Amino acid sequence: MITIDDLTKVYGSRTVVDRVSLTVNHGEVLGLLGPNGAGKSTVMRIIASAVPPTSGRVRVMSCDTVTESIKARRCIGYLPEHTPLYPDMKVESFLSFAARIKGGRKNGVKDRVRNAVIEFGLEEVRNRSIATLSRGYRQRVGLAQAMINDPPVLVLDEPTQGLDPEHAYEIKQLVKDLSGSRTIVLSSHVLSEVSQLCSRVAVLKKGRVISVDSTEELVSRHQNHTRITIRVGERLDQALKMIEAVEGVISASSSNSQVIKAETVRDRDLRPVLAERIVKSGIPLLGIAREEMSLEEVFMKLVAGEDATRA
């Protein structure tokens, strides 16, 4: 659905995106993340015709972006990270007037805005001027704009940022219904969020590509110990120097007089040794459970330059 080739942007003397190349299947929501100023919003604009790069090429659809502008732009919904919105017009006027000039049939146009007021529950504020919404429904105009024409591919930047929870929820919860039908790239700097929504991550720094890969094996590759964490009913020094003696157990420690924390070799569950030890030695053991690496970790030992490698 997107192709992404050798995809260079340079302002001036700086270059903000640095031959990054990529691929996004059809169905799939591709997650780019990285710190302020890692190119991802640039990528997205090229990606959504909206600035053209200056060098390599992206193909929407097999339509390039910059020699097929037009085609590209009606496969794809955008909505831009500060949500281009006409304050004086009303809700529906906006609607209608986003169909229009997105092309297509124009007898159709009503109901579309119809459907999309409906979808996007906007039925309570269709005749209010968008100046007067709070930054939740306008968020939602925004959606809407972007979804009139029922494009094939959506590209968000920072969909939820700014929401109250309950609309950052109902956002994430439409992002969820379109994936499968829909081929979505977003950004996002909530980490949980986009583990939730994405089926694969593109992680860039300094305008370069520097992993790809599901949440879950991103994960996966970057932790290098297991962490498991053992609840006891009472004697934790005991607990706790029996633990340090296992083999395989790298670290141990507490911070309080219930809870211990180690790290153990990756390769080998260690979680059924522990509890054998501790039950026989007679002390209560409460709970032993395995902890994965966040995405928020290995985001932060990305960035930071460990383990790094081009994609």
Partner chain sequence: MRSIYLKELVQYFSSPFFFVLACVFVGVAGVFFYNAVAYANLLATQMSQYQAPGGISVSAVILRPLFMDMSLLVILLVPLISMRLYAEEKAAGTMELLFTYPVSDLKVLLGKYLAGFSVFVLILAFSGFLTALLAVATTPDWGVVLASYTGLILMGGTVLALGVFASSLTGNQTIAAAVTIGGVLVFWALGWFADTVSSGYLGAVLRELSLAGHLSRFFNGLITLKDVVFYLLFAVFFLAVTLRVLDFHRCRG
The other form holds:
Amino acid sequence: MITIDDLTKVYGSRTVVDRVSLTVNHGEVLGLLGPNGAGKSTVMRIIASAVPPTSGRVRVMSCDTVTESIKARRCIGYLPEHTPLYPDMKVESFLSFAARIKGGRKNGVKDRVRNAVIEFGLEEVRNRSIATLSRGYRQRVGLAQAMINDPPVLVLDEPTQGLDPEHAYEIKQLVKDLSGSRTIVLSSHVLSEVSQLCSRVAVLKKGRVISVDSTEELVSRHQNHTRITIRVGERLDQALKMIEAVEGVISASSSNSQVIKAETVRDRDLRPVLAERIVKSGIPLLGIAREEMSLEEVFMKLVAGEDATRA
Amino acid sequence: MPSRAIHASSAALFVLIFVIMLAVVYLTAMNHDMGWDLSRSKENTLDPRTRNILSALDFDVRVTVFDKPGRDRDKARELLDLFSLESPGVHYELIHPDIRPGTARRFGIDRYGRTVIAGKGRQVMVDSLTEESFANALLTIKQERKKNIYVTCGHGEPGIDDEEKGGLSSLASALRKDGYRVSGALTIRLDAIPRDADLLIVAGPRERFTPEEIQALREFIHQGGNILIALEPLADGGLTGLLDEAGIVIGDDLVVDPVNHAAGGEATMPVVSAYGSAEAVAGYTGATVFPTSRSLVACDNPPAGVSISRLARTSEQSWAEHDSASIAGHEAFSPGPADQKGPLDIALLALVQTGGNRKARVLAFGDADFLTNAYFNVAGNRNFALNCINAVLDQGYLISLDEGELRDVPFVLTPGRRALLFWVPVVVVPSLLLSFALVPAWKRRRA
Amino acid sequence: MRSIYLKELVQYFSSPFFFVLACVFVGVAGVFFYNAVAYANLLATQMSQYQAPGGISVSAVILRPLFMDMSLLVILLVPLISMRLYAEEKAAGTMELLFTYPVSDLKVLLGKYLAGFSVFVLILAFSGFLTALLAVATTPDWGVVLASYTGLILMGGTVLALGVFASSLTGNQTIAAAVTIGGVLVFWALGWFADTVSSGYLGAVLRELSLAGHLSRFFNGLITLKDVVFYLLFAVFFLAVTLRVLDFHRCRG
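Form predicted alone done; form predicted in complex with its partner chain now:
In what comes next, the whole complex appears, and the chain from above leads the way.
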């Protein structure tokens, strides 16, 4: 449905997207994951024809986004980052504008707007001007305009960004409902969100795709660590060295003069061993705790780790 | 950034090419400019005379106006724009004489508004640019040689310098304006008719021409000379025979038209508005007044080499009064059995083919008064007379079909209406619009 | 294109903007109008004291000065109409939506331009009652009125194109309006420079480029091909350059 071939985008001297190749299949929900500035938005904008690529090509429903731009755009519903909308327009008139400009059948604009209003729960605000809407409603309006002509491909750039958890949940539900027969590309820097919504995840970093996995794989591959936090009274360096030498510890680091964070394998609890070693060497042990790594941390690690291996 | 440089230069190239394209389109439009004058008084439309002169222009004209910026200069430019709209051969330049004193000195400019009109290697300077001064300057430049018109005198004809109501000074100055040299010819002997005469005018002789003079005129015609003969009733100047030879018979009568005569005038001042199809009068719709005139008859069988065309005819209600008592004013006019019924010819043009393949033209009018100062500017007389003469002298582009029009309209404002013109535009309508702006906002606030 | 056009109109009318602008325009034009009428009245009275009937050239005394003043109002009015067309979209980020809707940039541009043009013509049309009011005092030359409005509309369309261009350069509406007014004044004044700077080819070119120079014939009741073509080409030029700017923005993201 979407084929991205060796896509590169250069702004001035900055390469924002660097030789990205991806394929999104029919009915698939692909997540683009990466820190800010990784090039997620740029990739999505190129898919949506908002920006032409510097080199490489993107095809949406086998239409080239440069040479058959208008045709490609007809197949896409796009929700840009930060959900830009016309603040001075009323919800309904904005949606009918979107319906009309996306063309197709001349009549039926009213029906489509009515359906969208119902589907996205906008009945209460249909006659309010967009400027007066809450963030949650704004996001729904954004989704509604993307979906208004029932496009086969949806491109959603950070659909839950800036929303409180309740609204974010609503939006995620809406996206879930939309998936199925539709091809969806969504971006996020929240792994948990991606893991809930997407069947596959492409991780981007500095404009490159560093991995493409199914969501389960990605999580299990990176969530095999357990972190142990150790607080010591003194001689931090010695303790650090000692901890690193323990079998089962993958890495250890300290962020201040008292706390050491150690990444350990997941299948064993290393707290007894570590505590014993520290106490034996006469370093005062103030505390030791074990925590599962959150998805966010996995993500951070993923990105940071890649950095380390490249460096 | 090479790519940015390429981008910038390609954008610049795009703009450049685009500008050139637009400039070409604009220049094309400029060179094929045309205008639509929507104003009722046709303020932007040149006088037909000027238009004719301009459209017959076969050389380029450079107009240089020396003036300081201001209303006069703007007027001059508007005028020049109109000229160049009419003829692509007109180019102009406006020069501030104080900023370019060298140029001004070269042209000898000593006053603001002076304008130099140059063409064909000749140049004419006028004090200020007006439509008339421009047209006349063009005529001066255009004519290689000024055509000469001589007006006979010595037989009781009115003089060309006579500014009284019976004189011909108006005719003479109008002819001079059209670029002719007009002078009087004292006596008519063959050798006295100047060789450079392009037209000889015999207007209203009271006394008879001597046979020698008539012979001289005859010779003049045979040599291809043009002659205008305007005769009053009861005074044919002995030219009957000469006109006969041109196929024109003079009626010994007085044209009377009880219906179509000048307003406030008598039946002996017929007004003519029916014209022939000759070049001089074709399409002319003005009215011409011929105070006391005699009728002319075009010969059914004109002499060999002569063709006659009609210029002006009176109405059907007119007749040619032969009754001498009536003519003398002793009796009322009534159409008698011998009186020729209208329409009557009052002006004819005979084209005489002479030896050596030359063509002489004889213009005959049954009236001479219409050329005099008293009547020259009445109704369409001026245009009619000038058109006939210009046609005879092959200056067809000077023929004018126009009568002037009124530009000013009354402006009456009663105090009540004056208040209306203040309150409605300044207060009522803006407040109405403002309320349209404020009401929705106010409603929203209340809601 | 229709959908863009309608959307822009909805936006123009969603705030008091339109009527406030119309009110100011018509109000100021009304003051100018009354001023011209009062002067004409004075002239007519004076003339009737010296001569018999009070006849004046209404075209020269009322219409021409009125339309001259209105042309100045137009070059201040139109930038206020054009300023939001692109700047607002850029500020709100909605450019990105427009870029991804299945319409070409050209259609978007034309839709926006025509919407601005309609608003301008509508506001200008409100002033039409001024000349209609003249009928209570005299018979104005409707041909001159018609030609003058034609000139104003063409000139306004040109300024609008310049304004759309300025609006596409920035995300700030105020800057867009300021740039437009500045640009228009430069083109407006080119004729004056032409008179003083040079009288050669440069002067001729400057004069032909002058926005004001092409108006005077309209105000005399004369519509010439040259003037019409000038305004149309001027507008086409700035619209084309705007298209180019949009393309540049699209590439730059």
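Numbering follows the first chain given and starts at 1. Here the rigid core means the biggest group of C-alpha atoms that line up within 1.5 Å when the two forms are laid on top of each other. Worth saying up front: this structure is predicted, and the values here are computed from it rather than measured.
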Rigid core superposed: L286 CA moves 2 Å or more between the two forms: yes
Core fit, then L274 C-alpha moves 2 Å or more between the two forms: yes
Threshold 2 Å Cα movement between the two forms for G56, core superposed: no
